[in-house]
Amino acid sequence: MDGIHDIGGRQGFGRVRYTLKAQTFHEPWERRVNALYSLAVKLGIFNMDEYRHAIERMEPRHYLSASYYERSLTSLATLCVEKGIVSQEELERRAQGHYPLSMPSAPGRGNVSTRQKLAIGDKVTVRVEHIPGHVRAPGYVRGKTGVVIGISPAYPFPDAHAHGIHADDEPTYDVRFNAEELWPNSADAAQVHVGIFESYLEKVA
């Protein structure tokens, strides 16, 4: 799905703050968290790709001001109560007020039927579309073109993962892209590589 989580690869944010060795936790509350949707996941709860999507599903704003694991807190909270283990009422009781959740799930999808296996060397484009589910693709390179180097074990489908509907694992390429195919005029001479699953690729002739 198109959102404010999928900002990669854009301009206009300024540059990427960052911390050498930085802490991994800040707060106590921040582990709790980081172990609870961990056990949730091990018991068969929901599964990452539920957990990725939920944090997308974030209110815009929300997403924006909310803290990393602010952000795994709202998705584990959510997919809780979409699971039936809480109520948001329940929620709300014990925080002593509104407890924002994410917005509804749109539909996921299957595998795409025309997709193609792929060998190293072959050259490719990231196919132009726009799902409402969830979706690894990132958003900066779609319908760019570049050139598989790399084959990973097939992986359940995110696409259809992420929305408990059954479709083939697939393998995830190793595609490297010219930045400067990626941002025309705003590159330096670099190159880019990105794991892409198989129904999100085309071959090029």
The other form holds:
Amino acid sequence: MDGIHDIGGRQGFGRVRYTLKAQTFHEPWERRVNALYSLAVKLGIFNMDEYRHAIERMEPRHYLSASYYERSLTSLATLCVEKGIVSQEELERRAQGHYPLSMPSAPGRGNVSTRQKLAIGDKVTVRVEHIPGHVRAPGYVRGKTGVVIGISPAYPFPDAHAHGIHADDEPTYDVRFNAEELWPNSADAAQVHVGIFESYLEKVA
Amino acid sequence: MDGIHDIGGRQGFGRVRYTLKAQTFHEPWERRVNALYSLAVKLGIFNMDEYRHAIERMEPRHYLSASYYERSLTSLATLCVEKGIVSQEELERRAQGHYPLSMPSAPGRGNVSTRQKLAIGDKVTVRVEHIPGHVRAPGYVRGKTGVVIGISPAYPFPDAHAHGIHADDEPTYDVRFNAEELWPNSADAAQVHVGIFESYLEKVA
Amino acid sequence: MPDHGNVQQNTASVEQRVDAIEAVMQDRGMEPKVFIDQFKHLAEEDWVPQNGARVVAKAWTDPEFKKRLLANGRAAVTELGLSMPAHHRHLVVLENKPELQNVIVCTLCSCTAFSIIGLPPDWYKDLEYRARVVRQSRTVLKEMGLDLPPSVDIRVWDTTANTRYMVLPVQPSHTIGWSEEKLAEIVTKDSMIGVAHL
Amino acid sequence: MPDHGNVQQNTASVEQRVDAIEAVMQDRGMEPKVFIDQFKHLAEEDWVPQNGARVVAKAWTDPEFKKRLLANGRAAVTELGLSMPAHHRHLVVLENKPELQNVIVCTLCSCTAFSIIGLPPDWYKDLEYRARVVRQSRTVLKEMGLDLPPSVDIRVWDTTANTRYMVLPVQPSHTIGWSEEKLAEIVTKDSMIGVAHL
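May I ask for the structure of the form predicted in complex with a further copy of the same chain now, the form predicted alone having been displayed?
In what comes next, the whole complex appears, and the chain from above leads the way.
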């Protein structure tokens, strides 16, 4: 989905609040949330793709204003409700207040049937697709052309796996783009490498 | 700029909170804000393009969480500070608290020298440009092709006018796109018409 | 993790912030109070949807006026004593037909021909309408109560430049023959934005 | 205008919400308390940047290991008794050189090879880093204190699939000849993300 989470290259953000030896956790509840969602994954209640997609489905204002671990919490709670483990009412009764969850999911899709095996050195274009469900290609590479420089082991196709429908495994490719082709006249010179599933790519002749 | 304000076609938002005979203003301060920014425009303190751009420059979390009139207020206050009418310190002293303003502006640009006069019926493509300053073409038409169906009178080029640099007047064109070409397989069938400045367009042979 | 927006815990309330900027403008001799009163008058008495309703009613009853209105909206509305601000360079009037629905949005901010159709309603300025109506026009209109049959084409107009738009709604058949005054009473702001029928 | 997000005035605090979901999981027999304790141990004692530091120090001092590490990171780190979760399918080790700086980001969420380089620091998960480092790499690194001369090329790695990355930083020249143990002490998490030199 073309969600608010897809912020690579989006302008208007301020400086990175970088500190030396920055912490991972700032509050005790953050550690608990991280453990609880990991436990749910371990117990097979949901998979990592479902987890990521439930974060992406947060209401855009909530997504942007929430901290990282509040996003984790919202995904965990949303999926527990969607999987029938608890109702939103029970959560709200227990939490003694409104318990914001993510928005409903659109349907997913299976692997792209016309996908091709690619080799290192292949020139590829990222398909111009607007998938209503989960998708792992960032918007900034859509329609852009790059070169395959690495191949990673096959993994369930996230567009399907995040929606509980059958997902064939497929490899991902490290594709190299030039930042100045991604954002003409408006990027620092760099090579930008993105890990891209086979279904998202088309070989350029 | 590829800012958070450019939300046409972005997914994840919920239902429109439509009500019959909906109001324009809900709080007395909203009317005052609308009057105050209009007064500043009338007095020549800033123009409408500067006003719009100062809204777009709001910190993304602030932009999304603020109401329409809080965005107006933030633009008005930011421009009064940037134009030297008041300091942020004075505003904060008077408001007795933190007074969030918009982020600094990137440089603007002048009219595109290679722009061409267009006629009704011309097929045109929206240039693939990523302008760090103000721009009035929504991201969803970037690189897309449509047909000119209307011509509007010339107006100062906003990419320049919003930055206080010389702006030649140029016409805008009503360009018709197919929603299904803008968002393949992911839009309701419709024609989408966008008012586009001449500098943003290239005629397709 | 500290709060990362620039709106902090100790942020002044929006009312305090409005008071502060108004006080500054007062101090600098800009006479904001006078303008606020004038503006209240403009917003409540001048920029009212009854203006557009009069335009629509006249177009329904006067074919020659309708031709002039569709050819040059900005000039035609002056015939009714109406005017538009200088930066609204052009008024394009979009005629709905039984098989054609025109809808207006401003995805980048919330522009409207406010001196003709009135200041925009709250929902028009919301992120939901701005984000969704260009891409999910039929779905959004249906959610808003306008369930169009598939045979009706939709045209969405994104007012991203200095042209302003208004929709000329279809005259309900049961009102044929009514007086201009009576017709003007049934025309709503929402029908001139294109999200409602009459 | 009513509040439009789904986070309302009466929203439970985030702690109350965590308590509620933990209590539900407890009720359903998932034994969350046990797992939270285990996880605390994992996060604080197992998933520490000292793991990656040992990998880096060994690569600096053992050219054959470095070859294996660059060829197949996931297999090579097992030589040091390290492992990665099942869904981290691949570990790609990116070798920095005096004229090449590799930088890791995850623009869509905040993935990292956390069992090797440690859980990600707060700034890595922030919108600012995710939005900006792919497009303004040199500017952002400079703001973060790493001012690279124009002669240094930058490669940004956006970890949007199930491959995980770690940067092999350049060994500082004054540490040539140091023992593996002493070298491991100077390697930081940030140098293995690629935003700092040693």
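Just so you know, these numbers come straight off a predicted model, no measurement behind them. We call the rigid core whatever largest set of C-alpha positions still superposes within 1.5 Å between the two forms. Positions refer to the first chain, counted from 1.
- After superposing the rigid core, the Cα of N185 is displaced by less than 2 Å between the two forms.
- Core-superposed comparison between the two forms: the Cα of F25 travels less than 2 Å.
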